[in-house]
Amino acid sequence: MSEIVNQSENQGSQSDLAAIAQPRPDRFFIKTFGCQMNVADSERMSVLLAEQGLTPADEVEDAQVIIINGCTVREKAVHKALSTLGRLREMKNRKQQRPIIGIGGCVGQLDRENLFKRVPGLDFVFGTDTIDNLPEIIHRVRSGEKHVVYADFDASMNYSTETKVFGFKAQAFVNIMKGCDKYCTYCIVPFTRGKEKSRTIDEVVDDVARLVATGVREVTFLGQNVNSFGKGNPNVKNRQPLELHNVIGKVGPRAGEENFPQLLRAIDTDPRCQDLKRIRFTSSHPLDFSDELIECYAPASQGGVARLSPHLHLPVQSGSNRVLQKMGRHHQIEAYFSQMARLRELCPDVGLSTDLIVGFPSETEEDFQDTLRLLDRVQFDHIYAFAYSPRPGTRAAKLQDDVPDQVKNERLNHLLNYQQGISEKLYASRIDSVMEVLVEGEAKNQKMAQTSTLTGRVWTGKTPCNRVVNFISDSPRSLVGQLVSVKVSHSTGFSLQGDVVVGDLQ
């Protein structure tokens, strides 16, 4: 499918000719759809093509491979992926190099071989587990092969991989254990992801060094919920804490097992992680969210992780008791309540984020206006919410569907109306601070720079907390994996803007 560019008729060098005949190489494209773990899984798709000799392209039309990676966490999300197939299929009837098209992650994971019948023209599926078998995947397609699948779960307990990121990045996603045990009644996830099972502390530290080596300066530990991390691992080195605890009473991980708080510690004393500058992680659970992970939040003079960022994303769901115990999530908001207490106690900057959803089957006006009080009690930087869909296979999918679909969507714009007020107060009070900002990249929207008296280039970055901060700097060379300080002097209910404190660029 490669093709071949036509020689001139003006003849240049003969190394110029030679370049022109050379065969393009195939590019691929992949879109992304669901949270940061299928964000991740992309990276290791691009870096697997890569590594095969396909090269990125810019646009869809421009691709012979085409992978859609699909998430089933919301019905939207699922239509969403579905749609872009179908619009694929009628590019790929309209030119003349057809390119292959593949769908992965957790729709891949979960419809396997009945998407080829919902969407004509597809011509593989893979699932979460075996995105490594993406170029054998491929060479079966191009020799001829039709409805290729690849969708089984490891159905080994261990769980090793090597992180593997596109191109050069100042951040990192680190998976750290996949799968999930919960079992909410809502969520699909143990259906796509399976159960959960964790890499071992001392793999995940060496790979982290690895790529601290090549300028990482900001890892994300992932996993459907990283507060259970550890569960089935032995805890060989006798590392602290032996065991965890918390208000709710229940935790993941046993005593003589590895947990989260251990391998915040290995990595935070290990000599060659020295150049990495922050931590963070998602996704957790109340119940694994534990007393000792609490205390790494402490300042490091006080027995804390110094790596740890200040910024937690913690899943409340509801701020009701009684929808919170048809969700099936074995805590009550009190408990909520007193862990972000403790929390802030310890670390009074953190920046907090959480997932919400309207509408449950059953939710009364007293039970959103519980949500409501929740937001006002904890102050959170931002949130997801979401309006409730059935996902099929689930316990909550048999529940009767009868808050209607009006008065959700009117009780989600109410909630994100409500937060986007606080989250408007909480970033005006940074006004005049001084802020310490990992620099990203140059900023998609430019126009900051228009109206600036200021001349340059638009970069972004996120503090320690995770707020989003953007600033000109007229340096002509990159930014990216910088630490800057940079005085906030505007703010918004999502970002911040400031200057560069004057010669903290050399």
Ligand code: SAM
Second form
Amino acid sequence: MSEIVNQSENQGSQSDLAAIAQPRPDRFFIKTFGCQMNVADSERMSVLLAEQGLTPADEVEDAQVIIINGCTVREKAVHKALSTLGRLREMKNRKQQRPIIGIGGCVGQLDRENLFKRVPGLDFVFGTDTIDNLPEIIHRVRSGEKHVVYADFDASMNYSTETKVFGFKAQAFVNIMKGCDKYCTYCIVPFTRGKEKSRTIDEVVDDVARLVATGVREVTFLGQNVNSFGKGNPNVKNRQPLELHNVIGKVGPRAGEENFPQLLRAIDTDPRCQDLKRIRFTSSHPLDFSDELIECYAPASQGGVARLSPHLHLPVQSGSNRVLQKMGRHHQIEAYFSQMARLRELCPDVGLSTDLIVGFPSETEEDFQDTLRLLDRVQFDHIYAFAYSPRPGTRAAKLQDDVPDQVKNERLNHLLNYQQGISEKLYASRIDSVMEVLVEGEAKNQKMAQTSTLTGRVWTGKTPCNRVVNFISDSPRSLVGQLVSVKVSHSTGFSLQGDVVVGDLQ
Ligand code: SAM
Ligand code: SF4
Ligand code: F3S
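Please give the corresponding structure for the form predicted together with the named molecule, as opposed to the form predicted alone shown earlier.
Complete assembly follows, chain above in first position.
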């Protein structure tokens, strides 16, 4: 804290006075690992800390409160969080004014007080259900308490929250449900995020309407499995359709409970959400990805949800039925193919992405070839692929981890290269087309400006089908949140480049 100056004794100018009299607010630094769930949680933490008068620090060295928001989905992710904490401890020991350091997220939830033994110098641990307790936690640490832990799950079935967005943003992550009841055999998430529970449709619609009024133009609904949205929530309003189905049978929340397609339609028709341009969601599970949700992708004139972006991230994990069965995914690959075929029928331009695991116990070369065939058949824009990592406490951890690391890595590299070829072709097929881009900000990499005949800064945004598009503009104003039409001129396997259609920038 800087010194407090008695104003009556100070002879300086007004501005000197202001500079001296204001104690510099404490600053915070949050390092996030893991998925969008953790990204959204970190944003919530930032808002909670800002409400306590703290400001964000650009560098960790300048922060008085440091938080690691950790992920435990693979062993490597845990190592990253712990080695970051190790470096922070050295920094803390060097400093005269020692910062307080805490860890949250899925690592905090799972390892709780054990983390104090593993990480000397750690002050507090919190979990995925106790983020809103952060101000209280920090107060207790600053009052001199040692080893503060807040990592209990909230045992009630109610889930009510309001989205917190840090600063002006055109996009917002909106949690609609939390937890996971699927228990895929390899996955630690049900143990770190707890049981599934959902917000009500009315609450989410009010939340989105409020965000739209602040300038948000795109929302991404978050949940480990948004298909389960509404499960366990008694019927609040009688909405259609009451039951959900897919190729496998009757699925999802039961009749009488709310469901995800109903939520999409409620947002789409609420007059307060008319300025919302795009709705996305992540993630869902093929087992209960319903026909009713696929129908939301139809053109609005045929009963679809107008604001739903033509993009779907539907994790499949493997192309082999034998492996899917061992993973406890409870569906066959043919069901996935027919879901994708129906979706493409209704929405030919849909951009698809997926998650894949290679080297699951007992995966053979033939199983792996099935996964490559899946890529050929579905033609994803993008994949997120991982080498299997046994997670203690999961059912798969009891199986012999019999695919050697070298083979796992070879398969992973091969899969990523194979997909790169597919993505390059798909992206190149967009050259010369005009695409609508929602601008997210200035591109981190400004190299494109050095080789272009145009002058200005490189901006980046996404198409409705979730492809990244970079373009140059000399506009002196921020373009964040604007929708611009870009004519695509170049492509890579990851992004498109192009020129703004003349007259499109306001
Ligand atoms: N609920 C989402 C779903 O089912 O797609 C997200 C699950 S997890 C946060 C994200 C991805 O991590 C999974 O889809 C899976 O591909 C991968 N993953 C989970 N556990 C893993 C493990 N033990 N080893 C390697 N990858 C894993
Ligand atoms: Fe993990 Fe499966 Fe739940 Fe996704 S659906 S979070 S992979 S258990
Ligand atoms: Fe990691 Fe937790 Fe997400 S384990 S992937 S941060 S739900």
